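In the block that follows, a single chain appears as structure tokens, in the form predicted alone.
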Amino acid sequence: MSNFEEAHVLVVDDSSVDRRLIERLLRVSSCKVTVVDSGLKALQLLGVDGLKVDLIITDYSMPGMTGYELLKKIKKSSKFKEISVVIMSSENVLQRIDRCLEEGAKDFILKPVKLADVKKLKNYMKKPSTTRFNYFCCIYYYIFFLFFLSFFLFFCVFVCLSQ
């Protein structure tokens, strides 16, 4: 995906200042953004409300459910495990970072989040439409190959029978 066009990002952070900052940075990058202030609300949007997202960015330290706990729930769910999750925190704790990456986080970003951080996020987004397009291209090439092969075999048989 060369840009963020039409990518949908779910931002989970209990800090309204950080939510607004990340939302602005993502919108500047042409993302569709949904913001919530807790892991429980994020799970409700994904499950009950059926929200479809390409990426979840969550704060690590939040009351109720931490970003790490949200990550574990997402990765254990057969329905949501394919969604990329990026953890962010204002604390640079190596053990915390390692634990999140081992659990399946795509990246760990230090706050305050910068535009350069947001630009890196496109590497973690997978759009189904691109995959579907590639799938159909392969099918068309395969059909074209079979048609060409059939024509070639017909031509060879015709030449052999003509002699």
Given for the second form:
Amino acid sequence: MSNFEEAHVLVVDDSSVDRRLIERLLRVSSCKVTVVDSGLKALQLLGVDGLKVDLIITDYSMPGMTGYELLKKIKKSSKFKEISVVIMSSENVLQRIDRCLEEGAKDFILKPVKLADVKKLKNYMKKPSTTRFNYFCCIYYYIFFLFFLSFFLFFCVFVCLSQ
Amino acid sequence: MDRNQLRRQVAHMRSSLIEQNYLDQQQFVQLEDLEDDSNPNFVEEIVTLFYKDSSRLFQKIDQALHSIPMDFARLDDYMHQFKGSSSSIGAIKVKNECTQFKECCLAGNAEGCSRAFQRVKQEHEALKRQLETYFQLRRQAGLVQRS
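Since we've got the form predicted alone here, give me the form predicted in complex with the partner chain too.
Zooming out: every chain and molecule, the one shown earlier first.
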């Protein structure tokens, strides 16, 4: 069972070209995608609208709230700190990368984003299908238990009747 | 013109765009790979977004270039955004001119910035003309296929 299927990714980028590109890369990788153009809108969706996501991928350089500031806000929040955050940037600045990783970013992707980068992202996502898998396992165990119990009861009744 | 001829023209133009460095092969192929039955015109769609972006940013850059004193940080920021979009669609020549412009901003060279911006616009216009022809050919080849 692939845990990449149905994963929900929130994309934050002020560039309309990059938003469309990353959205398309994620969709061909079987992800559900929500796209916003600012950190503020991202926080609004998560907080006020209660959007549930498995991964946040954000551009570093954005007007208003940078990707780094968004990362810090998410990691400081008790409600959202478990969500994996990946930072993207067109600039390969070591201090920037270090700072983001120190603040809790799972990875730093250099733009332009490629399909190979997106494929790597599945490693950072929560695995919703695991919970589903556990649920089904419990159901199977329960059904098996019922059959066993029924069989045992029949056996007891049979033994009693034959005496 | 028959379908095969049109298809050959499309392929030829595509190779030419890449050979002449208008487009980066790796990035452009990636864009093409993102096309499918549900998104048959993704490449043209994202290039159109790029034009909208460039139009908006060029206006801002123009205004900023005419402001006194020249705000180099702001100019650099605008060009950084445009450079990012250019890079995402694989527009190498345009991207390279953006880099030149940013260097002039860093050096605080006002005249250099103005000249570099002219070159950015020239490369952008050249790419736009090439891509318009390319997409038109693609559409014609597509139309011929459907009939």
